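This document opens with one chain alone, in structure tokens, the form predicted alone.
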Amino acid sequence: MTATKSYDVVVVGCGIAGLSAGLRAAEQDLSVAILEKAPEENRGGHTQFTESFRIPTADIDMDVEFNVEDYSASDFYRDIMKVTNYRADDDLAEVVTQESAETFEWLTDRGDDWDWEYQAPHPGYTAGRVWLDGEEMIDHYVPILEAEGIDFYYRADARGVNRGDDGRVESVTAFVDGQRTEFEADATILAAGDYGSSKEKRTRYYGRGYGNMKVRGSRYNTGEVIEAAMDIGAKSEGEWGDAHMALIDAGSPDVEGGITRIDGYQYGLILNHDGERFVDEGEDARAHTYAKFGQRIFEQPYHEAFIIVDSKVVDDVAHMGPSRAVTADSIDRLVQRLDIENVEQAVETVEEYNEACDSDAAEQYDPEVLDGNSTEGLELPKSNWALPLDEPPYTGYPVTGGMTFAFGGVAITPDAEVLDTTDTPIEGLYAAGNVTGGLFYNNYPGGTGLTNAAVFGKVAAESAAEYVNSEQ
């Protein structure tokens, strides 16, 4: 027998797009279900391993200090753009960074007595950023929804998005501890995330050997509720073999490691095992290099690499993963001691590196802003922070690339309706977060991914409501 359950709105997903759009949802007085394929404690997805929050501090009206005061939307619209090259969606850029102050205000007045961090942990971020735990961040909204009547729903893995004869979606099929049950809704909203935790979508969109590179977030983000839309019609958006990847500890866990990057390579050189660098180390800030940098990273041999610097900027490195720094008092020695490959070459790189810094680096050096202290006459130049390494001792981080979320998805409009393949909005269905494709391109401004979730799951919330009075 199928259980059958009804209600204006369902959710499928538990994480901050979920829970904005749940919310929102109740707000508008309408029943609403969440669906979470998690089991209680595992609940929230990615979002319950992030840290940051990016929003334009210039334009919050709240009595804080923020570690960038006069960050604007439109400085947050040119990031999204820089990095992406060009290729994000224009509309749903500016949904995001017109609509980012409004959304974090309005989580803060709905969130009791919850405590964003203001002050930024490390130096380096040109953009307005808050911080938090996004495990307790979590435990500390559900209970607020559940307080305003939203139900929720565990261990619910949804299968199947249904349409009417009439083209419009009219129930989400589900497991709920392996009962098939059918939720019946006027509106359905889709926030369960990306598909970069499955293998086989890891391996089919990203090449041989990505099946085994690290998820930092959730086991559960697996893509089956992206392909039950597609297979509806929903239109796939975004680039489905980029994703962001970041730089992380070498010995992070498997899965579900959360936050173990290393900052701060920017200042230092990043050397493979055949002791070559290969990306421009200070290209730019850290939060518009760390999600690329990880998939180059993890494209090296034995998908390692590693961070060395010396004392003069070691002061300016977090290291947040498990494994424990290499030291040494001569970079040969460093080197032998982290096992790379190639050590005469290693050793090379570095004199060749060294010789090509501006012997006044280091009084100009200012690891607060884009320096201009660059090398001059290297095939691939390091375009920032060009401080030679010559004062030990020295230390080594191995690092490889991590999965944080894929960047492809279903297309949306800036109203967070699903269009189908014509590119007309399959009527009563919605989506937000990393669950949407059509934002992210080739990289990513770090602490964009939460924003992008809340914006559209409050839009789609507010989307959905405004269809369902209407049917009434």
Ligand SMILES: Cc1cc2nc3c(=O)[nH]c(=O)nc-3n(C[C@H](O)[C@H](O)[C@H](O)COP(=O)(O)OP(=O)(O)OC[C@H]3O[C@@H](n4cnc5c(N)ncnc54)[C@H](O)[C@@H]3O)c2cc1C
Second form
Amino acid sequence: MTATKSYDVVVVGCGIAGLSAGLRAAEQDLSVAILEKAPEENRGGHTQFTESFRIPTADIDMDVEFNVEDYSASDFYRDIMKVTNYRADDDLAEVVTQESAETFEWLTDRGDDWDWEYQAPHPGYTAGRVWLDGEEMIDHYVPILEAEGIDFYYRADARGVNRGDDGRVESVTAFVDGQRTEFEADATILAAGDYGSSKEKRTRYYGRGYGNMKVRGSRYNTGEVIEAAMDIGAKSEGEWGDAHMALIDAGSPDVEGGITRIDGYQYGLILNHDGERFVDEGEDARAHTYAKFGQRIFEQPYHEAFIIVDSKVVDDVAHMGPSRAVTADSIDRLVQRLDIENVEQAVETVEEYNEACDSDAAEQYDPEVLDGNSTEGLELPKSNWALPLDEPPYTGYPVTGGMTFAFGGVAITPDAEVLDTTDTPIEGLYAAGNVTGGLFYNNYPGGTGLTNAAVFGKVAAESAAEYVNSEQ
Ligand SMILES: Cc1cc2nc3c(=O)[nH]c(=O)nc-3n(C[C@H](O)[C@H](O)[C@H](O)COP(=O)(O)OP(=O)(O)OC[C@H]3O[C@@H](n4cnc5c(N)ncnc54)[C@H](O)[C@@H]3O)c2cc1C
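Moving from the form predicted alone to the form predicted in complex with the named molecule:
Now the full complex is given, and it begins with the chain already shown.
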């Protein structure tokens, strides 16, 4: 027999979007249920693997010293637009960037003694950010929501979003511990993350071979809630064929590897098995390239490439993966130890690159800023930090691309209302975070996933509360 539960608001998903939505809804005296597909010990989606939250430090009204440069909401907006090639939905980008300071202050205020880290952990992390441990953040906030009276349902796999004859969304069908349960609600907020952890959907949207890509985040983000919303008329939005695919250690676990990036590649070179470069390693700050370079690496032979640095910059490499770095006293030896297939071409590529570097570049080297030291005359330039690789020992790191999150989702308005395929809001249905599309295209500015999800979680709850109160 189908069990039935009734709430003012049902939130599907227990990542930062769901927690932000649930907390804000409860603050407005609404009864709230949060449905989480994972068991309690695995709750929190991709959010549990995160480490930084992008905020406009210049606009934050808190008694805190940030060690990263002043960064305003308009800088944040510009970065989103720049890295997405100006394809990000203007209105959504406006909401995320303008509301981010207030949302962060609210979360901090509600978090009591939660310790955000205000110091950047590695060189080259310049844009406004705070640092955190995602799993600890989830464990900190869930009890705060429970104290607000919110009911959490774990192993609650939402599969259906149901509309009444008048078109209004009136319930969510979920299997809780395998039992079919109908969650009736005046408003429903979808915060169930993306579909990137599904092998089948990676193959469907990115192509052959992508089913084997390593998954950095939660195994539970397989996108059924997006499909359920589309089944009742929600419009799909965003770049379905693209995703945040990060540059990670080639030895990372197949799933739920978390933070296994190798940062600092921008100070060296990246070669493939053919011994060729294939990206401008110094194109921009790491936070503006790592999410797209992973896909470029995955497209190379054997889905693998190799970062190579010399002793001048090795201390600026942040190696967070499980594999051991490989060292050697010559490039030739290093390339052989890394098992790069075309050794001759790899050595030639490094020699050509060295000749294209300015001989004074090392004196002007500054890992904290785009130092403008670029190569001269190479068809594929290196635009910043172009130092010759000439000081042994040399160090190499095998890397691959890791699935972080998919960019497609349901369409929302700036008030987080889910749109149907005629661009009309579906009554009673809201969405936030990675379940939505339209903000990220082609690339992604690091730290923005949490901000987007937290901001729109709060906005969704405010819109839902207004709707619920207007119905009573
Ligand atoms: C390894 C890694 C590191 C990252 N680091 C950062 C970072 O440092 N900074 C940053 O800003 N972003 C980072 N991101 C991106 C960031 O995690 C996401 O953008 C953000 O957490 C999205 O939040 P969300 O609440 O929308 O989704 P999620 O946190 O993924 O939450 C989705 C929730 O929905 C649940 N769910 C899924 N399907 C169902 C269903 N059918 N029924 C019920 N529940 C369901 C999931 O179990 C989960 O609890 C990282 C991602 C990964 C994978």
